[in-house]
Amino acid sequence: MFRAAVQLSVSGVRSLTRSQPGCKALLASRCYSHGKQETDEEFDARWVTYFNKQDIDAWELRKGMNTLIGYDLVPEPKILEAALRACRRLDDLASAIRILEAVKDKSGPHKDIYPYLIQELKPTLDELGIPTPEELGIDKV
């Protein structure tokens, strides 16, 4: 038993010390897409169209907002307006307020972005009857 273990360990050491000239590491190369880049206007139009679908359901609304908030940007007011109108069509006030909270969080340390968005969205918010988190007092919680 001991002799078998020694033979296995010796053969293992020999295999580690042998060089294998036939094996070469392949360099990984990346093939980046050289397709057409989407412009800002096309990006905005795509998301406005997504949220303006008449048959959008609550899952699609949340999925779209999660994807949109996941990008490294703060959505334009016209995209947020379309999302808020989708919330109204679904009669989902909670999602509308969550959208505003997410945008406020996404604005981060830039204190001038969120007030600008609220200023741009104020007519839509008033038309749809959607209060801001500040009006509800939940921004202090």
The other form holds:
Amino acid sequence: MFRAAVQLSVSGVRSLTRSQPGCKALLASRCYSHGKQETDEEFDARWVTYFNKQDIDAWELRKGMNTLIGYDLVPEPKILEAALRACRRLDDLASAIRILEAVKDKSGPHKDIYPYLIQELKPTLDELGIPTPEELGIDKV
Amino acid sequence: MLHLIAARMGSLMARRAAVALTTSSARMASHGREVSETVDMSRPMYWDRLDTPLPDKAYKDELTAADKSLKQKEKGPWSQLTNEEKIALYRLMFNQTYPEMKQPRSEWKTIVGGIFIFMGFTGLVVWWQSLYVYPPRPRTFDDEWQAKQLQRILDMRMNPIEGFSSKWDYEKGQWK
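Given the form predicted on its own, state the structure of the form predicted in complex with its partner chain.
Below is the whole assembly, all chains and molecules, this chain first.
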């Protein structure tokens, strides 16, 4: 019993000492935060890389898109382009249309975001043959 | 210890009863209609939500021959599909479009109606209680009684410095 307690405390102390150098290095580099802050460019690059994965599967596409839509932002056109191309690799036209719808909804009251995105994505949409919800007439009930 | 066991037994029984209730109601609901399948909550499910554009599973599970040929055609270039085919593909995957999800519903009418029904029922209960449950109003609430009480307070000169009687002018016989 006593031995177990001693072992526990020893391991606890060891983990404490082990974690300290890392903390110090972090504190030395940046005194006001607990981690590296990701810049917008890094964020975009990370997501483009995610969707550019050549053998991306349907689950990864869903997970990535649902997570991305969950953030408080509208994804950049280049991320969406990568996502739409991922849909093409998965032969999933419906999800591609759905992504456009979701982005339009995500723009909220800012009516100028969606036309900009469509304008930027136009070459990709034409190349892949993805229709916008407006072209399909499903933008209205 | 015994106490604990008894309590746990009680909660277990309650849970068992709740399960029995729900299953029996489900059976009753399924009795009239053809649909009698139970939903396996451990499997991926379809749902329409604005914040999850791509639900875990396609809306249509069982594809007809026409759907399957459409799915085959989807593997080719998409620009060769007609708009109808594209919409059909969309409807295979998803039930409602975003505008359909955002359509105003009249559910609030049911909710407001329910609130009014329960508030009205509560009012009836309170009215019934005032008739049959509560004792009669105490006599000390009568105006006459309270006037007499006030007079008595003044006559006894209660709190003459800063309180009640200090506000009464005894010479003129009126409030200051």
